[in-house]
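Only one chain comes next, encoded as C-alpha cells, the form predicted on its own.
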Amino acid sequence: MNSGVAVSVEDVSKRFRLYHDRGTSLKERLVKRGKTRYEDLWALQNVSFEVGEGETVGIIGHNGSGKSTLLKSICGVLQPSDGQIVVNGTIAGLLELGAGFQHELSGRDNIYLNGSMLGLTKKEIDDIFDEIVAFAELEKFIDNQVKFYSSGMYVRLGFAVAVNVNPDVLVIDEVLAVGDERFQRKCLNRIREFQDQGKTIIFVSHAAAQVRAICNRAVVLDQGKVITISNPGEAIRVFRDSLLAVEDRVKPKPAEGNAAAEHTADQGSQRSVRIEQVRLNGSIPGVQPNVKTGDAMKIEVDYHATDAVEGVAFTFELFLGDGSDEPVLMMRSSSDAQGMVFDLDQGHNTANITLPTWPITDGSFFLNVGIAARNEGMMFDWKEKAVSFETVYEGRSEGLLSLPYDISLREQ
C-alpha cells in the first residue's frame, strides 16, 4: 500500500449464494443433497479505490447498491470473495443499529465488551468510560440491559464507543439518521474534531447535504460497481442520475408479443414525469439571469407527464457558489413539507415556484430542482444545477442580507 494511504480497496468482489427450495430439516437436506438450486448474487464487483490518511470519503448509492457490504468488508466483518482490503492503523466501525451489542448485557458491560473487541485493555476502557457515558447521555440507563434501549439510545451508545476509542480510521454507516437532530449535530461536530486531528473517515449517508459538508470525495456505487469517484457535488449529481436509471430498470417490461407495449418501450426511458426546462423569472435558456435584491423570484419548471400522476411534490435546493469552490446550501424545501401535493394531468405543463422576495445582496447562486412522489418517495426526475444566476443590488446597506425595516421615535 502506498505511503499516506489509510485504506486500500483493491479489486474487491463479494458473492452471496441465494438458495431456492432449500430443505428445512436434516432429512430434507440429505434427500436434496447436490440438487438444491441456487443463484449467485454479487453484492460487490471489482471495487477499487484508496482513502488517504486524514481524508473523509463518502460512500453513496441507492438501497441494495452494496454500501453496507463494502463497509462490513472494510471493517473485517465480511471477507471479500475476491480482491483484498488493507487498512493502515486501528479501525472502529459503527455499522448498523445494535451491531456488536449483547442484548442481555447492560450498557456498562457492552462498553467493556466493545472496547475489548476494538483492542483496548480494561485499564484503557476505565480511563474513557465516563466520557463514553457522558457523550451517549445514558447516565441513568447505563446499568440497564440494552434490549430495553430505544433505537436512539442504541445509536448514542454505539457512536460514543466508536469515537472515544480514538481509532485511526472511523467507519460510519447510515445510523446517524436514527438519532434526533440535536444528537446528529453533536455527532457531526465530533466528526469535524476527528478531521481536525487528521483522522481518516469513511462515511455512508443518503443525506446529500452531509456528504457535501464533510467529505473530501465521494464514491458512488450502483449494483455493486463503482460508477464514479469524484468531488461531492459531482458524485451527488451522478448518484441522482443513477437513482433515475434504477427507477427505469425496475419498471415492468412489456409482455412478449405485445406490439403496442413494445413500441411504447422503444420510445426510450418511460419515467412518468420528466423535467424539460427550468427558467428563472422568464429567463431565456442559455442566458444567465440576474435577480434584483428585493424582487420576487419565480422558478418555472416545464415538465411532461406521460400519464396522469397523483400525489406529486416539487423539490428545490438553493446553493451559494459558482462551482469554483464548494457550494454552500442556503435552502432545501419540498412542497410536500409545506402541505402542497399536486395531481398532474397528462401532457406538458409548467409549475411556478414563487419566493415573494429575494433578500440577498451579493453572490452567484444555482438551483437544483426535482419532482418526486410525496413523502420523499420515488424521484421522477432531478436536474442538478438546473439554473444559475447572479444577484444585483442597488442599495447602500452592507452585508449579505437586505431586510425591510422601519424606525419610529417615541417622545419621552
Ligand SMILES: Nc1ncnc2c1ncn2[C@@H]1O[C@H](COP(=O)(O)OP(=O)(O)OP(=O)(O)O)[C@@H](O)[C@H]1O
Second form
Amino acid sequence: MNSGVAVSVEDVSKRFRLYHDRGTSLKERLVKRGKTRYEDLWALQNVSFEVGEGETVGIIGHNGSGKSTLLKSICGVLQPSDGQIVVNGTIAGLLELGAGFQHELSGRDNIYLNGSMLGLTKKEIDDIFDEIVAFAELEKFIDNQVKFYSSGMYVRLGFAVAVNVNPDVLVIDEVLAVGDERFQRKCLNRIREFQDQGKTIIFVSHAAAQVRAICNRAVVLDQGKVITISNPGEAIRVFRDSLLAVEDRVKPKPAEGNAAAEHTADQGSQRSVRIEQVRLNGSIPGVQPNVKTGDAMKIEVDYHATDAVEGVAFTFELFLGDGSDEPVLMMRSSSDAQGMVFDLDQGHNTANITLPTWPITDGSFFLNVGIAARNEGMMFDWKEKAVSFETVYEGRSEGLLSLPYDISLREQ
Ligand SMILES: Nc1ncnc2c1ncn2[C@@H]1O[C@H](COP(=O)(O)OP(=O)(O)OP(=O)(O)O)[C@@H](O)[C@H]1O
Ligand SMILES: [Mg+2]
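For comparison with the form predicted on its own, kindly provide the form predicted in complex with this ligand.
What follows is the entire complex, opening with the chain shown before.
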C-alpha cells in the first residue's frame, strides 16, 4: 500500500448465498438432500478505492446497494469473498444499530468490552470512561442493561465509544440519522474535530447535504458496484441519476410486437417524469423573485410525464443561503409523508405547492424540488436550486420571524 493511504479496498467482492426451498422438517430436508436450491447475491462486486490519510470519504447509494456490507468488510466484521482490504492504523466503527453491543450487559460493561475489542487496556478505558458517558449523555442509565436503551441511546453510546477510543480511522454507518437533531449536530462537530486532527473518516449517509458538508470525496455504489468516485457534488448528481436507472430497471418490460411499447423501450433510459421549470409566485425564469414576509408562497412545478404514473410524491428542500456560506436546511418535506400522493396523467402539467404564509423577515433562500415514485423511494427528477429568492420585510416587529397573531379581550 502506498504511504499516505489509510484504507485500501482492492477488487473486493462479497457474496451472500440465499437458500430457497429449504425443507422445514427434518424429513423434508432428508428427502431433499442434495437438492437445496440457492441463489448467489453479490452484495459487492470488484469494489476498489483508496482513502488517503486525513480524508473524509462518503459512501452513497440507494437501499441494498452494499454500503453497510462494505463498511463491515472494512471493519473486519465480514470477510470479503474476494479481493483484499488493508487498513493502516487502528479503526473504530459505528455500524448498524446495536451492532457490537451485548444486550444483556450494562452500558458500563459494554464500554469496557468494546474498548478491549478495540485494543485498549483496562487502564486506558478507565481514563476515557467518564468522557464517553458524558458525551453519550447516559450518566443516569450507564448501569442499565443496554437492551432497555432506546435506539437513540444506542447510537449515542456507540458514537461516544467510537470517537473516544481515538482511532486512526473512524467508520460511521447511517445510524447517525437516528439521534435527535441536537445530538446529530454534536456528532457532526466531533467529526469536524476529528478532521482537524488529520484523522480519516468513512461515512455512509443518504443525506446529500451532510455528504456535501463534510466529505472530501464520495463513492457511489449501485448494485454492489462502484459507479463513481468523485467530489461530493458530482457524486450526488450521479447518485440521483442512478436512482433514475433503478426506475428503468423495475419498469415492466414492454410486450413484444407492440409498436408503441417498442418506442418506449428504445427510449429506455428516458425519465418518465421530468421537471421542466419551477416558478415562485409566478416568477419569470432568470429573474430572481422576492417574497414579502406574510405573503403566501406558491411554488409552481411544471413537469412532463412520458407515461401516466401512479403514486407520485413531490419533495422540496428549503435552504437559507446565498452561496457565501454552507447553506442551512430550513425545511425538507415529501408530500407522501403528509398524506399527499398523486397519479399523474401523461403529458405536460403543473403542480402547485402552496405555503399559506412566508414568516421569515430576512435572508436569501433557495428551493430544491423533486418528483419521486413514492413506494420505491426513487426520484424521477430533482432540480437543485430550482428557484432562489430574497425576503422583503415591510412590517414593524423585530427578529427573524413575523408570525400572524390575534389579540382578543375576554368579555367581562
Ligand atoms: N447477512 C446477509 N445475508 C444475506 N444477504 C445480505 C446480508 N447482508 C446484506 N445482504 C444483502 O446484500 C445487499 C446489500 O446490503 P447492504 O446492507 O450492504 O445495503 P445498504 O446499501 O447498506 O442498504 P441500506 O441503505 O438499506 O442500509 C442487499 O441485497 C442485502 O439484502
Ligand atoms: Mg445499510
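Residue numbers count along the first chain shown, from 1. Definition used throughout: the rigid core is the maximal C-alpha set that superposes within 1.5 Å between two forms. Note that the structure is a prediction, hence the values are computed from the model and not measured.
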Compare the position of the CA of residue 335 between these two forms after a rigid core fit and state whether the shift reaches 2 Å. yes
Once the two forms are fit on the core, has residue 281 moved its CA by at least 2 Å between these two forms? yes
Quick one: core overlaid, is residue 54 moving 2 Å or more at the Cα between these two forms? no
Inter-form CA displacement between these two forms at residue 310 - rigid core frame, Å: 6.6
